[in-house]
Structure formats: C-alpha cells, structure tokens
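Only one chain is included here, represented as structure tokens and corresponding to the form predicted on its own.
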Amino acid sequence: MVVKVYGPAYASPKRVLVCLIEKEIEFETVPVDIFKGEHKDPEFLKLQPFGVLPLIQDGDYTLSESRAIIRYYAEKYKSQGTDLLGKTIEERGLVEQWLEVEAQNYHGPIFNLVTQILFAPISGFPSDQKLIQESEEKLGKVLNIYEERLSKSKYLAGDFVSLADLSHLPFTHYLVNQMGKDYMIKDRKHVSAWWDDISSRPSWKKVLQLYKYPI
C-alpha cells in the first residue's frame, strides 16, 4: 500500500516527507487546508481527534505526531535507503537523544518565532514583540550549544545524517528564508556548515519542489 500523508504544505507533515524519500518509500499526500479548517472537519477528526497534522495512512495502519512517524518507518525499514538511526545501538542513543533536543528545546522558541513573525499577521492576531524577543533570545542559547557540538562531528549525533538532523529542516527553513533571520545560523560556522549541507540534500530539495509552504 502506498502511504498518505496529509497536509504536505505545512512544515510538520515535511518532516516526515523528507523521511519517506530518503527511506524510497513511496507516498501520496493529501492535501489539509488549515486556514479553512479542513483540520477540524468531522471526517478528518475521525481519524486524528486532535485536529492535528501530519497524519499518515498505510493501510490499515494510521499514525500522527511527526517525530513517531519518523521513527516508525526509519526502523520499518533500516535496511532500505539512507540509514538514520545509526548503526550500533550507542549511534541510536545519540540520534534520539538529539531528536529529543529538537523537539524539547530547540522547536518551542523557533515554532513561537513561526507563529508571531508570520501566521499571526495573516490570522488577524498582533504579534507579541515580547515573545518574539524571548524565543529569538531562548533560541540562540540552543544554537550556541549547537554550535559547540557540532564542532566535533559533522551530524549532530555523530558522522553520519540522521533522523535528529531530517527533523531540523522544516522550521529552520521558516527562519532561514521566509522569517529573514538567517544570521542566527550564518553566524555560527559550525552550525552554518551543517545547515548547509542537510539543506542541500536532494530529498529536501524534492520536498520544497514538490510542496509549498502555505507562506
């Protein structure tokens, strides 16, 4: 069976997008418009009763949050495509280790600079500069941790891309290009080489080719 995701438009469901070709897994998406509130429809809720993406289907089978989707299909299928877990059980340590950095320190303060800088003006919402301020502030704090870690590997759990780097790539995209504010990771030589090189990848390429951000 062919998996579907849907809402490819947004940064989450790209998460898993980027996943799936670099595991050469073949997918369809469905497309989920937000700001019509496709995501509260009572059809869609049956199958995601938080009105959340993304959500894949695969069969029978139907998962959502983007980071267990990730982790489903890079261990369904460890031997296909790129490897991104590792290959001793110390490298997956480390690879969800840094996954869990991504998602406990590093999304909040990019997700609220998403939020204020770019969705709150097109929903109607005054952007709070206070917010702002302190995300840009919490945000640079990780990147300097970043920056020190990387200055010893390449990937951020070790030589080798994994799902920990895959993960960064749909908000640090938001702040890199359409948010302007590129020099919090330019400024950083360690941090800026390996943006470079994960954002380079023709997976990723594929991705913002295929599918738009909605801003």
Given for the second form:
Number of protein chains: 2
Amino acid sequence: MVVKVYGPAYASPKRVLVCLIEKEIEFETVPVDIFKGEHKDPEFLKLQPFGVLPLIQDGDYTLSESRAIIRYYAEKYKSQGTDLLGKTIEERGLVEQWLEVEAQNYHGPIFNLVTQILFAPISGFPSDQKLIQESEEKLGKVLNIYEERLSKSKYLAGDFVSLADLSHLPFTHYLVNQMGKDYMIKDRKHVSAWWDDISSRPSWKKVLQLYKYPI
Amino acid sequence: MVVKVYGPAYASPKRVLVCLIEKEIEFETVPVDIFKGEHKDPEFLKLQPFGVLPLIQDGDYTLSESRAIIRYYAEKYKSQGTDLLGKTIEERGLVEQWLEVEAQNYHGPIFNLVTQILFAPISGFPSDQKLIQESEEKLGKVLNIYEERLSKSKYLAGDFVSLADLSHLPFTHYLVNQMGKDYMIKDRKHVSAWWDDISSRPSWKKVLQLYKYPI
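Let's see the other form, the form predicted in complex with another copy of the chain, since the form predicted on its own is already up.
Whole complex next, starting from this chain.
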C-alpha cells in the first residue's frame, strides 16, 4: 500500500516526507492549496477536523500531526532504512525529549518568524515587528542551549541522527534561505556544523528537489 | 531504582506522576519552588538547561519534557500496570496523534488561561483580557472537535484510555476547579462524560491527594 501524503509543498508535510525517504517507504503526494483554502474544504475537514497539514492515508488508516506520523513510520519500519529512534529504549527517550523540545521550544518562535516575515506580506497583513523581535530573541536563547548540547554530542539525542534532528529541517530551511537569517545558525559553531550535516542529507535534498516551497 | 520526579506541586510534573501511578512504578519526589526561582538555580540548570519542570532522574538517566517522560515509561513498562499506548502500532499512532493535538492545540490556550487568570494576579502582573478572551475562544473550538471525536469513541485515541487522555488532566483540573470555567467541559455532553471518567481514576485522585497544587 502506497502512503498518500497531503500538501507536500508546505513545511510541516516536508517533515513527514524526509522521514519517509529515510525509511525507504514508498509514497505519493496529494496537492493541497492553502492559499485557495483547500485545507478548510468540507471533504478535507472530514479527514482532518482541525484543517491543518499534514495528513496521511495508508490504506484505510488516516493519521495527522507530523510528529505523530514520523513516530508511527519510524517504529513500524524500525529495521528498514535509517533507524531514527535510537538503539535502546533510553536513546528513544532522549529522541522523544528533543523532539518535544523542537515542538515546544523551537517551533513556536520560528513559526512566528516565518509567518510574520514571509507570509504576512503576501497575505496582505502588516508584519508585527514586536513579535518578530521577541521571537528572534526566544529562538536565539533556544539555539544557545542547542550550541551547548551539540558541543557534547554530534546530534541532539546523542551520536546518532534521529527524528529529533530531522524535525528541524523544514522551518530552519526558511530561516537560513528565504528569510536571510542564516547568521542565527552560522554564528554558532556547533549548531552550524549540525545544520550543514542534516541539511545535506540526500533525503532532504530530494525533498527540496521534488517539492518546491510555496514561497 | 526509584524514579525521582522534580516539582510535584506543579501541573506538568503531575502529568508524569499520574502516568507513573498507572504504570505501578515506584517514585519519590523532589520539591522545587518556582516562586523562589529554584528552577533557575545553576544546579537545576545543569540538569535541565531550559529551566522548566518536570525533570526525572532514574539512576544516572535524566530526562525532561513531560510528554517524553510518559512515553518512555509507558514503553519501558508496556506490560506492567495500565497499558497506555494501545495494543497495536496503529493504535499507538492514534495515541501519538492525540497527544500531539493536546500539546499543539489544547495546551497553548489553556496554558494562557491558567497563566493570565490564576498566576498573573499573584505575581503582581495585570491580566491580559484580550488574551484571555482569544484563548477561551480557541480552546472552545478545540473542545468542539473533541466533542465530535468523543461521540464516536470513549477516549481520544479509541475505546482505550491512553497517554493522550491522561495528558489533559493537570491543566484541565485548573479550568474546572480553581478557574471556575467548568462550563467549558460540562456544556459539552461527550467531553463532560470523558472528563468525569478520566478525572475520577484512582491514579489522578491519588496525585491530587498527595501533591497539592501551588494555587
């Protein structure tokens, strides 16, 4: 059964795509145009009542929330492709910890920066300069803790790449490229080496090559 | 080895405590007084660089982020106590989905309500009325989706209790009790029945009896 991934152009679905490629899982994509409001269509809301991407369908199994989807496939195909959960239950605990840090500490400010700097202008809304400044400060503090952590281990959860690292790719790509805020990464030696490592993985390069960002 | 749980008085560590009791895991608690700033002490920051609760120590294994900790113990002791991850990998996928919904959709607005209504006054800050109103609206919309979901299954991930349900307990307790906003739960038939069910579990009653909230 081929996995269907909805909305491959957007950042959160790319979190799923890069992991599916790492796990060597066959998939196809279904375009969803957020700018046309297709994620709020009644048919889509039946599958995903919050009206957010991503969503996958795998036979008659439907799952949403990118970090839930990547956990599901990383576990279901544990021994296929790259192992993204660590070797022991203790390593998996650390993967879960850093995946939560990404979701709870890193994602909030970087999402605000992406929304205010890239999406507000094309949506005709004024950018909230105070929110931009606060978000950059918050993200900087999180990155300082990453710098310390990555001075001790090659990846966030230890010396093995995991879901926790890959989960940072889609929004950090915006930061480093479209938003011109690459100094936030480059000015921190260990974060910079980590970013170079994860963003040059063939899986991520393939995602970028196949599924252009909307902006 | 007895698990040490830091900061049992507060809401997020209670997420860990209720799950440890469900899993019949022995633990002890270490008080941390946030009002005295003990979570920002250098010794604590060495263990938890973000300066947030909870934190556990299990021998020389240290883990933070409540939802990572509960996943770790639910998996490590899968067959001991209540199974909180579902029976199949597909059920676990749904547990992960709804645990993410709790973290990404439910927690934000309820955290704002708790902070603005309960903690701002005692910390000497003015409450942000606009944020309170927006957060209540957001939480109401999330609860409408829960109402629909819980009309079809007894618990969020299916007809079995899981981490996804229990994760709602500590902050919803504030909503229903200290904050007097129980109507948000009671006015929704299926959400109300679900809340009555999970909040009357012996594990949760034990948490409330042993570890008083700070407010």
